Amino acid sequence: MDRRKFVRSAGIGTAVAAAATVAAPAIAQSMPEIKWRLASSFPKSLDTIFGAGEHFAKRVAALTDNKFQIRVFAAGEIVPGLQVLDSVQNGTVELGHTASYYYVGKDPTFCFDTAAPFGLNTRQHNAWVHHGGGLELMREFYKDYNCTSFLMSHTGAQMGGWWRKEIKTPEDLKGVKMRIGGFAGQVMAKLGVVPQQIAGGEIYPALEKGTIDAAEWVGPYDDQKLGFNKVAPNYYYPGWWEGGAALTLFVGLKAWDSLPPLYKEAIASACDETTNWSVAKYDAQNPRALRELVAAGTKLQPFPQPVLEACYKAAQELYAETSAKNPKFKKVFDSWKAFRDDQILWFRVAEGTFDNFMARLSAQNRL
């Protein structure tokens, strides 16, 4: 080996290493220390849906050398669970993690960022948000509320909730007081249900006391934690109002504009990571929880087809009525529906055929 060539190469390597050693602290020192607060709509007992906020905060800290610290507050610690959007809009907190459809009372357009009846599944919703124009449409809408937004966590397809009595026909829905969020409550109202908007941590006592007759939340893992099986025996599926329920990170516009570009990228990356984390965790935990619920006496059953057909008909009527009187809703709905219809055609070819075949094998105990 040429000793002089080696020495020269080694010298360059040493210089580069030294420069990197100097550069890393220099970059870190130039990054401002920022402390923000995040208000969650969810109780601490739910380690996936509330835990998504904690996971997000940890990732942001890690990506910014702990310079950007976000403290997560459960529902009720700063504001009630259903007032998270308002707290971001008025600047009480910089961030809010919530289900956008909690705010359909302000405008029904909010429903699309979480889930709309007979809509997109988890993968389809992610595709609409990131590659179908959904993110841009919703951000344009959210400007009126002094916020920008990110998709941050997903529950997957949800269950049809817990009912005190069996539902055999559409007539059985009449007069039922049900905790159900978002646009779906308005669909149910067309069939005689009395919808109730209740935050997650307040559902169990309402169901236990008989203030409500039925309640939907997420799925087996969360529902078991909240103890719904102790006060309502009938567990229905599917949650046709949430084929895939997404949660939103709201960021106040003033707070967002104040961030350095690197911190904005940290938020975006942490949101994507958290979404993947939450879907995977729910998928991993739900099967065991469902087995345990059934073993403990839960009566698991599908909604009868006539009930689903009646709900679908009511949903289509409501979409048409709302589109006719709300231009903002119609703009998002038209994009969402066209994307959904294409996705259903594609999923029928490969995903649906494969899933249905495997489901038949499972039903026949052949797996």
Given for the second form:
2 protein chains.
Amino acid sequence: MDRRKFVRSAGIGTAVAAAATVAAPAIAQSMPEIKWRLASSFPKSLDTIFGAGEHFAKRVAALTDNKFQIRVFAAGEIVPGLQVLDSVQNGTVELGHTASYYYVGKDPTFCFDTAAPFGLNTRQHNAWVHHGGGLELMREFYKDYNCTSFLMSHTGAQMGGWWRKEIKTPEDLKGVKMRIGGFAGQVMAKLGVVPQQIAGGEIYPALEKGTIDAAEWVGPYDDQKLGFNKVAPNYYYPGWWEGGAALTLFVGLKAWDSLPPLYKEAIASACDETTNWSVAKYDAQNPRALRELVAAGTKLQPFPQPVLEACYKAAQELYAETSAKNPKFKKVFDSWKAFRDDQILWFRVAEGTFDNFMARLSAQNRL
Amino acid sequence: MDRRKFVRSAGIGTAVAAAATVAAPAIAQSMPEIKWRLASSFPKSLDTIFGAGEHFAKRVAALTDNKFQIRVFAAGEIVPGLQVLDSVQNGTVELGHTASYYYVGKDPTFCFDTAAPFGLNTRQHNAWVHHGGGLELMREFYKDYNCTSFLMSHTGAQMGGWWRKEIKTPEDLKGVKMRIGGFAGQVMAKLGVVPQQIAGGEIYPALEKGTIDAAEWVGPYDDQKLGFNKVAPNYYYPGWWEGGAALTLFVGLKAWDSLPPLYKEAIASACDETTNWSVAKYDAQNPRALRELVAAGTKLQPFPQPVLEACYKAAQELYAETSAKNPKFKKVFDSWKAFRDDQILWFRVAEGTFDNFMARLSAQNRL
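Having seen the form predicted on its own, the form predicted in complex with a further copy of the same chain:
Expanding to the full complex; the earlier chain stays at the top.
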């Protein structure tokens, strides 16, 4: 590092340190006016998944007396939906809100921060990130991409997507051109699916034109907005590749280091708040959307067990193959898998039996 | 109101209003040094449920450059564990962290903010509070108690407690003296149980001495700390009265109104953050605790279906009876029940089938 560069960055550090230790005058210094930009991977029409970015920005402003302003841009406005990470990495924007698994082309390790096939549900993912070492593991990995990260929003367990044709056996998957993101696409490929990675806003035209035969997005509330039911009749569940899909807030390391302590705390709090907000919003709005979709003719059905079993087998093979050749992947996978196995054991006890008793009452119309 | 009192309280309002509208000097005014006290209903030994209060206080300090300091007191230090609400109501402390259902003796409507029998799981409760009108309904109800409220921490689905004798049929419940909180105690009473309301730190001696025959608290991690396995061998699940138990932060209305806007926002954010923190901590730590309990001889088993069915029938009767005579209860119950029924319908689809497929793999040792 040349001397001028050193002095410049050291200067930033000193100013921050001073703000943290001096009493009264520190207040003004610790709350400077700052304007940042956040690139979202999602279209404006999706008021939960894109809205999470806006909710986050609003909360950061509220926590800083409106001194820290974040402007949120939808997919394609300043950055294409699937290049959000790159734009944070190269400093085009300070913040990116995206699904980490969009970047498995760079390294499959990216999958774990969103969702990996037959993985953690929403609560279990939260626990892995916040109390299971997940956040530290992913942040270590993200250093190579010039970023730090926060868990920011969840979708809950996703649906298995919209299919033109019914899927009755694993054979029926062969040759299906499907929009499916991330590592799951590689699992599907083992079963003959031709996976495509397409940003949210561009799926409908592809499905309408017949460029693809199937598409998964999130769940009833978003899928209804995107209109998939108009072009594919079969709606399957569960999305075994996303038992709980989490989104990540990427923060450029240089931008992060420049922030006063209070603003760092505001970002951390606003991320947690946005996570709760998004899960609650999806949960509250999905039931009505699903009811409307079914009333309008959508054929709702579970994947047949042999299809789920074939997918599980393919996923296990891919985990083993990828672990064997990628040590970064193996490091995260080993932590994640051990945590998952323990969580599922525990969730079979109180959570599972409670939920299943209530589900049975519901199925018998006894609620 | 006499004139001096009026001027005094009007003065507070004016100062706050000024702080919110004037620009530069407002920063210092909006972040005055404030010290508050929080009374917790829980003993210090429970680092999640009591620790939530401390985590909250730490986050509020971090979000206010350490200007807003909250000191947290365990049950019995300044207020008895079951009188936390009263101490906020009468202004002894500004904040109370407690289970609202401890106060069903005042009005059964209090139950809904923590958990009601055969109710919402953790995610569903979050959704009801944040996107289903639950927060607004409870805050309206709490006005009569001079408080406002925030959802602050969850335990997840609870266990069905520790029983000296096995429960094989509904008949076996008759005459059992059980520590069980809230509205659920009244359901149990319909089946012959003699319910007792006892604060967390006092349950163990009661069970040891034989003053009670059974006790429910939270789940493996806490229950192990409290040592119940040493005095009762049978550990049942699920705690049908707490499919997800939420705790409430009560804030005295006068104290709340005196806060500058930034501090109100800090409290709101810190509550959400603490909620995530507590659920993740319980989820991460319960599996190990349960394994250790079972290894040490605890007999883990589900309540027999006829017992759950009898309890469900008794709960339905109590809901109907209470709704018929208490309009406040009915108002909240009607919102809550409609929301619950919808949530369970939706959770049967993607969440339930995903969780059950993973549970089956776990049961078959195939994870």
